[in-house]
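Heads up, the chain below is alone and in the form predicted on its own; it's given as structure tokens.
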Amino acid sequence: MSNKRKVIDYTYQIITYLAAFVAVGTLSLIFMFVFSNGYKLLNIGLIVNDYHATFYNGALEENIEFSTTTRPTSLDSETYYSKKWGLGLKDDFDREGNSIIIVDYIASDSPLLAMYNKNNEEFTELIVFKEGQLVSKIAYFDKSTSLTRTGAEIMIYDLDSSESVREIVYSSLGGGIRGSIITTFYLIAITIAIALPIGIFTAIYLNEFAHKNRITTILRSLIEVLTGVPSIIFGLMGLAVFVPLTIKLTQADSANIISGSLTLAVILLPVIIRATEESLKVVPDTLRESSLALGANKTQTTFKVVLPSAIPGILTATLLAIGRVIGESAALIFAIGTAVKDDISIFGKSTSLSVHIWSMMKDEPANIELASTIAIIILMIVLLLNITIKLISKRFIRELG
């Protein structure tokens, strides 16, 4: 080998290694940034809690029986405890970085468990006061109101020096993404149910039944063009076509999950068709010929022999489709809306996880920590789906082998 040839080969190797290093390094930096900013907020409460907090206005009867429970040994030094009221409060921060006072402990004989709803004129409706809730303020008859900004220590001190309270305003934690997770799974289920059958049968027609002529060539070209169309254009189509259609045919009165799913189905069709067609092409022609030689017709051969052999590739197309659904945001902003909801209906507005990230990032200042946490959850969902589909694919390959 000549020296010139060696130099060219080394150059190609250096370029290859450098490109691989840049790609891996860039992806690693992205993952490091997301995890370093988001892991602190990652907890089960974020997943199961509502986004919007529920506020309560509690008050007590005149005859108060105070608690006799001493401070539990399980409470840490950061929790301030009132034996008189059987209440432990702790300073903390919410998911947006704001100071809060959280109920860390409440004794079983605490008089605060007997609070009634002050907004109810009959004063008979008891309201729930439990650990994990946030105390916004405690108002007294004989002194100034204790507020969140004064801190848990001052609030407990004021409680200990009072014989009664006029009002306690508290709330649930809020800031959770339960609604966005439910919306995302709704979108996945409805979109796949619409797009997957249409995409698979279209790919079967193009690869197994359609004649190779100008019409099928144009169809394939159009499918490839649709693959490269920006998703925001599909979002405008969803707003102009699917939103009015769902309003007319369903009980929806605005952008909704169904219109979002229909929009995503149109976006995914080119991906599913191309991936399925490629998986059908790699099925050996000898399988088709053997089936036909044994007396099966074209349809039987396609659906009994060819399609089962292409299942692993179709599952890969399904995974790509699900990943696109989870990661899509531009189209959904128009087709489903940006309202973060806790009560989810397929006929109403809501937000997926990706749109929730967009909502967090458009705030001033942007909530990078919560957005990164949601990104971690998306990565975990995609990883779990990837592992599941890989296991299913291996099972099909084993059975076919």
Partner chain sequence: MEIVRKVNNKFLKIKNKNKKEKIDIVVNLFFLISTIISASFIIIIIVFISVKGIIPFITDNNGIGSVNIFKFLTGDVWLSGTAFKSNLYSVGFIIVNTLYIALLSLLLSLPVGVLTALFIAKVAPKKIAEFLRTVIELLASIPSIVYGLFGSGVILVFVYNFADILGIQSKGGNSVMATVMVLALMTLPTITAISEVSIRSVGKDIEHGSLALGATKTQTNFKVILSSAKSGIFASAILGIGRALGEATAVSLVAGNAKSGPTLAFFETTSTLTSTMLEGLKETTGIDYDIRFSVGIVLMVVILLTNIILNYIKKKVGNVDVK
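Please move on to the form predicted together with its partner chain, as the form predicted on its own is already shown.
Left out here are the partners and the other molecules; the chain alone remains.
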């Protein structure tokens, strides 16, 4: 081999190494970006909290019984405590990065627990004041109002030195993704419930029952074409077909989770059909023939002999389907809308986790932190599904020898 040849060969080889590095680099960059931006917000509170903050205007009765609880030793050193009001406040930041004052501790005999809703005309409705809420304003009769920007220390000082309060404005901590998580679960459950039976039956028909004729070929190719349709077109179909259909048949009056699920079910059909058919194909014909020879009819053979051997394939199809539902965004933007909701009804609008990311990114300014945190959750689920699918198919291959 000449030296020149060697040099050329090495260069070519290095090029392939570099190309392969692009894939690895991209994957690690995506993970690094998502984790470095999203890890700060990742906690249980994010998952169980509402997205929209609820605001309360609280006021107190005339005669106030002050608290006698002394500062609990378990409190953080950064928490400012008023013994008289039994209230501990702390400076913090919310999910958008704005500074807030958070209720860190309320004594059980605090007078603030007996606040009534000022917005209610009859002044009778008691409202909940609890730890974890944000205090945005405390107004007094005899001195100036303390606001969030004054900080927890001054707010507590003002509160401690006064005998009554005119109004306390507080709110829950918003920005949570509980609603989107629930929607995603609904979508997965309903979509699988619709798409799995139809998909499996279709696969069985095409693989076990269908005669080899022109009609079968046409049916098969019509299903094949569905694979190449981009998801945004499915979204348009959902908007044109399923949204009006669900409005007519159910109590829904706009795009809703059911119309979204139906749209997703159509997207998933070709995936499920193909995966199931693949697993039906590897069931050896001898099994079918023996079953038929023993006097079973075609139905019995299919359900008792062929289908049980195809279960790993069907399981894989289901997991693939779940992954697709979690990741789908374009179709859902049309089929269930982009409004982030907290009270989830299957007859109402809401967002899945992916669409939640899209809404966050389309906001001005975009909320990259929260979007990344949701992306972490999605990536983790997708990763888990992938590993499970690999394990299943490995076992499947081993069992078939």
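Computed from a predicted model, the values in this text were never measured in an experiment. Take the two forms, find the largest set of C-alpha atoms that superpose within 1.5 Å, and that set is the rigid core. Residue numbers count along the first chain shown, from 1.
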- Item | Threshold 2 Å Cα movement between the two forms at T217, rigid core reference | yes
- Shift of the Cα of L379 between the two forms with the rigid core overlaid, in Å, rounds to 3.5
- Note on the structure: Core-superposed CA shift of I8 between the two forms, in Å, is 11.7
